[in-house]
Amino acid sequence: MQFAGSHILSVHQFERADVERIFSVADDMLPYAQRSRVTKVLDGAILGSMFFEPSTRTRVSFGSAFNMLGGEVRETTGFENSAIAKGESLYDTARVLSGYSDVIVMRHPTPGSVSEFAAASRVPVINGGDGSNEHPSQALLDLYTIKSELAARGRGIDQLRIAMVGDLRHGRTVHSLCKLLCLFNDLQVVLVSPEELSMPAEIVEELRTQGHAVLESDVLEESIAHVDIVYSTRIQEERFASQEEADLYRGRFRLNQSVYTSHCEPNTVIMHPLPRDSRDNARELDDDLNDNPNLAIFRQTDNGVLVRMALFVLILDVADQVDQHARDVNWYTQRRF
């Protein structure tokens, strides 16, 4: 695809070889993600964040990434704190926003409305999630961690094998790498959930049509044994008409050390978009996982980091300006990937 000036809308728009660009430049943003460099590529620029749902990894990682490349961000969260609550329409928003903005990170509840809204914007929209339907970034954030910790055991993702458990009806970064799995090689897909849970039959039919295995199952021990990746996903209570029918799955499909231990393979990763329910009734990843050197879960937040670095800098056409505009960072830091 052509990056400079494009909506980040769907992972249908990527070939495998945009995904490799992607990941590319995400490994070059490593340094300045880490502070020990600092540039000022986008400097002037200004990002326009717009969040309709609550949200925390994916608000703040955005606006972290382009912070880092010198821009500036201007936050709205929320319904009641923008014109929408008065009745303004998303066209009329995404005229006036994309006017005091560069590129526009959206967020929003209704599958769909941020397409709409990239229809009208005069800058590139990123897509940050559209309730049920796509979360791209995410994806490709996902898909960087497999890349690298496979790359550890001298792994590539052709031939991943992967186990996807919880609620995958309504998970939309799920949704998103079952789509982004297809641009792969013979994958065997592991899709675990209560039935009225299951994947979307459109998505599964899409997984095999390109030739992959997939198996479904309601059984989370049986499912886990002979996987590469575990991912796991919470419960999207809000998607559902009300928090007693949400409860009646959640804690259905509860990993920790000694399920892992007993059923995983020993190199098995385990993954998870976050965030974790830690309540006593949920716990799809127990506390006690947090010392596995497997639990990757913490890496994943950071690669966010990199890939959306990546993102903004293919978006607005400077990837290979960013070290012209470097310097070392001149504080303390520790910071570690």
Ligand code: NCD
Second form
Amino acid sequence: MQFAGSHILSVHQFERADVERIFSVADDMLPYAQRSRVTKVLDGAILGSMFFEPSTRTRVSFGSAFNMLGGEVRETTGFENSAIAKGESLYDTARVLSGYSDVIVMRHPTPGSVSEFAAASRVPVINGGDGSNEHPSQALLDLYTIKSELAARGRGIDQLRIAMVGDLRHGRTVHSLCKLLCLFNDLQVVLVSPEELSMPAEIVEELRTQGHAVLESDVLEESIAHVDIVYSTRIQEERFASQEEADLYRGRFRLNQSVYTSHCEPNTVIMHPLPRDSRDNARELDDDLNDNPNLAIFRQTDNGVLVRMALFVLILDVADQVDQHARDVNWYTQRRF
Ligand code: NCD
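Other form of same protein, the form predicted in complex with N-carbamoyl-L-aspartate, not the form predicted on its own:
Up next: the whole complex, starting with the chain shown before.
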């Protein structure tokens, strides 16, 4: 694909070569994300960051990635702080805000809303999550993490065995990740959820059409026994009609150190898009895994900055200028990934 000036709305827009290009640029961003070098390549550029749903890491890591490239960030969070609360349409909001920024990241609760916004925007728009539909930058950082975790074990992404666990019906991260995995070969995908929260049929179909083996189950222990990656997810309580309904499913699948030791192969990688729900009735990924070296959740969040920096420099067409505008940092730093 041509990155310069493009919106990033769905993982469907990528070919395998595009993903490889993003990952290679992400690798080059490491000295900047680790804070041994600073660059001013986006000096003067403005990111419009619009989050109409709760977010910590997506919002802050997009903003940090832009700052680390020398750009500035303007944030709008929550409908209550926006003229959308006065009835303004996405079209008008996009026309207005795209006059104030060079690129926009947007999160919104309605599936398709970010595409609608992008159609009226005069600058590139990145989908930071549109309801239960898609979360393309998360899928990219998840796949980047999968790639580096497997590389450390002498493997590539092809022939990957992965179990996705939890609320597969509403989880936009697993929707985007499954679609992105369709670019690779001979995968085994185990989908573990209560039947009511199963992966949408069209996504299962897409995986099967690409020749991947897909198994659906509602039993955790047997499903995680022969996989390279366990990708756990939170019950997406905000997508349910009531908390009582969400409570029916919370805590159904709990991965902790004892379940891991009894059922997983040694070195199985544990992933989660975060936030994990640490309340007692949930704990889909227990804190007692924190010292497990195969817990990759904080490597995922670190990698998110690299991948988001890569998206910005590609979309704004400065990937080959980053180093020209760089220098070593002045301050003491020992940040390591
Ligand atoms: C996810 C999301 O917002 O879809 N979080 C994130 O962006 N890392 C997952 C979630 O909220 O459960």
